[in-house]
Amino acid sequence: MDLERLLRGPIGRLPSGLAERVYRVIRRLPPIRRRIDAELEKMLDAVRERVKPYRDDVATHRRLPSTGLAREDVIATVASLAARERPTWEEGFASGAVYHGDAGHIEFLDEVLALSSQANPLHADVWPSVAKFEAEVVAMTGAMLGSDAAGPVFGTVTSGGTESILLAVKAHRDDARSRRGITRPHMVVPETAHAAFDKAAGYFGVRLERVPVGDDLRADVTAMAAAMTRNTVLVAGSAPSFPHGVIDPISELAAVAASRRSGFHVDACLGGFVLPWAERLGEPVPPFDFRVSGVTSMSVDTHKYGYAPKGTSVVLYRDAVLRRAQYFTATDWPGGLYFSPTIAGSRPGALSAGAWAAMVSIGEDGYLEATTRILEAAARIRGGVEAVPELQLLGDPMWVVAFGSDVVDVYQVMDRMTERGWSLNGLHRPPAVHIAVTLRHTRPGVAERFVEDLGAAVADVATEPRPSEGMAPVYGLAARLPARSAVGDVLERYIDLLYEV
């Protein structure tokens, strides 16, 4: 790759910190900047076709139509685009993304969303139904995650796992300032913790320390403890981690955090609606929820394995005082008294209604049945990965199956899987790919198709390696380039690309 050769030549062998400083200096030199910009544009040309496929055959609107389009024409356009995109998720080619996808379930949720389309939780006096739905979603989620044994837990509905984590960090920061007088807050997370912790650190001025994980890809308790300081307001672990699907040692981490008077957050966004049912099914699930003394907050996504519409999550706290630390109130605004439990003001009440509807309609028996199917499909996929000699299974996953390779370029394997219709998640440190198994993959023949395609993709790369296309080269660059700002430049340009008309 030209960009990689350009950057690895002068800085590729430097330590990451020094490489970062050198890159920032040379990036300001006009000749180097022009070359880097040109290479970034060339790299994104290969991605542009995949993320902007409608430019040549669907009308583009750069300004409002002088006369509004007929509603039936608008509906026809949306329906046409949805039909083109449906096979990828409906036929089980996507990792995660759509977690249920059954036509009857979608139709049911769509009806709930339509009935609640105007509801806004900001106006609880107008739509008290949404307050009912959200309170019950929080209560049901808390009961699922240990409140029956641990006592009452408190929480709110949010827009997704990232917001749940943001609010948990903000609440612990403010609570520690109030209770412990900490003005230079610090948090400690394993390097596999979700990037939302980095976002929270940037948004809320909390110094973030990421700690390397052990050989088993789980958080290293001793190293995490050593990283804590008197200013540590939050320690976190994952159940399971997004990259590798392994569960951190929650009990041990929570005990260390409690001994230092720090809060402890469990990111169960991915696993909160699977692990309780897997435990009931007899799977060896280590303690991870509010039954663990020292756990002060949790995040869990209703819109993943809770099978709710996209756009809802729950953040939970062990006590009400900590929950209040996430709230915002304004008492002197000329517009009146303003208060908001989460980051947004107005919110789509329809999504909260949809989360409630999904949970009460599925029930415990439905979640148990879904988890059984997912674990069975994941076991077949895991076995298929382990049967490919060139691949290495990472960690000891239950349903998020990650694999790498010391023999073939795993990003080229991901690229060949993309050509076969699959949408998988690229990882790095170490270079790897994962598939998050959902109900879409439990349909007859889907797991077997994945295993067959994966074997063929590996064989293709082993016998005929070639340059990757799409996002695969970006992951490859990120894995090899020590200057992280250079990778950030690529990602920022990718975001720019998404907003091109």
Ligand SMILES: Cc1ncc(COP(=O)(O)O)c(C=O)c1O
Given for the second form:
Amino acid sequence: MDLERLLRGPIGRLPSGLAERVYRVIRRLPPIRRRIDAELEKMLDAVRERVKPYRDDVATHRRLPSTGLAREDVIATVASLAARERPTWEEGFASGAVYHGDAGHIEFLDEVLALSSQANPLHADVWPSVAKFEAEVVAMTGAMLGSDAAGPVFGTVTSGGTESILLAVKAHRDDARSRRGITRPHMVVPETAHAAFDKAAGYFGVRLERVPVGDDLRADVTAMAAAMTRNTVLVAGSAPSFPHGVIDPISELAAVAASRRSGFHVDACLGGFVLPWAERLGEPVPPFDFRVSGVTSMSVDTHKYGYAPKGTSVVLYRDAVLRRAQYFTATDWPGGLYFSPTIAGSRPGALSAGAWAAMVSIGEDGYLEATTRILEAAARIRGGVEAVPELQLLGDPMWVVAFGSDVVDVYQVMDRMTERGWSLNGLHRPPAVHIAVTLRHTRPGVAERFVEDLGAAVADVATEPRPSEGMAPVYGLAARLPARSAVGDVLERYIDLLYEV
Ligand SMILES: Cc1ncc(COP(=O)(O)O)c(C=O)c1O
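How about the form predicted together with the named molecule, since we already have the form predicted on its own?
Whole complex next, starting from this chain.
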């Protein structure tokens, strides 16, 4: 890859910190900037077709149609695009993405969404129903995560896991400023914690320290403790982590955080709606929720294993003062007295209605049954991975199954799986791929198909390794380039590409 040659010459031989600094300086020099831009363009050309598959056969609107299109034609377009995209998720080829997806459940949620499509909780006077739904979603989620034993917890509905994490960081930052006078806030997370913590650090000016995990891919408690400073406002752990699906030692981390007067956040975006039921089913689930003293906040995604429509999550706090540190109020604005609990102003009340409807319709028995099925399918997939000699299972996962390889290029394996219709997640540090098992994979034959395709994909790569045009080269490049902002530049161009018409 030419960008690689460009950056792996003299820069590539530097230690990574220095390489990064040199790259940042030289990319500002116009001739080098132009060369980098040209190389990035070339890379994008290679993926443009994959990212924009409808360019040639679906009308493109670069400006408003002078006369509005007939509704039935608009519906026909949306329906045809949805139909082309449906098989990947519906037939269980995607990691995560659609967590329930049964036709009856979707129809039911669609009806609720349609009934509340106009609702906006910013106008609680017009739609008090949404305030009811949101309060109950928070209460039910808290009850699932230890409030019965630990006493009341407080929270809000947000737009997703990322927003829940952003808000928990903001709340701890502001609370530490007012309660402890901390003006240079710092937080400590394991390197496996979700990228949303980096986003929060960037958005809210909190210095983030990512600490290497142990050989079992779980947070290293001693190293995390050593990374804490007097300014640490928040420590976090995952239950489980996105990359490898393992649960950090929550009790130990929370105890260390509490002993240093820091907050402690459990990112249970993936596990919040699975672990409580796995525990009831007798699985060995370590304590991870508000029953652990020292846990001050949690993020829990209704739109993942809560089986709600996309666009909702819950952030929970142990105390009401901390929740208030999340809120925003403007008291002198000519537009009136303004207040909102989360980042957005106006919000889709329909999604909160959908989350409420999903939770009350599924109930404890439904979540127990779903968890049983997911754990069974995951065990089959895990067993299949363990049976492929070229692959190595990472960590000791329950339902997010990650694997790497010392023998074959695991990104090429991922690309061969893509060629077989799968949409898996690439990971790095170490190079690996994972599948987050959902209800889609519990349908008859799906786990077996995964195992069979994986074995065939590995055999293909082992017998006939070949460069591919999929994600393998991008991950390979990301692993090899010492200047991380060069990788960031590639990703920014990719986002630009998404917005190309
Ligand atoms: C552990 C964990 N935390 C946070 C997130 C972010 O969630 P979202 O994509 O809903 O913003 C994810 C998403 O997969 C996750 O797995």
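Residue numbers count along the first chain shown, from 1. Only a predicted model underlies this, so the values are computations on that prediction, with no experimental measurement involved. The term rigid core refers to the maximal set of C-alpha atoms that superpose within 1.5 Å between the two forms.
Colleague: Compare the position of the CA of residue 58 between the two forms after a rigid core fit and state whether the shift reaches 2 Å.
Modeller: After core superposition, the displacement of the residue 58 C-alpha between the two forms stays below 2 Å, so no.
Colleague: Just grab the Cα shift of residue 28 between the two forms for me, core aligned, in angstrom.
Modeller: Core-aligned C-alpha shift comes out at 3.0 Å.
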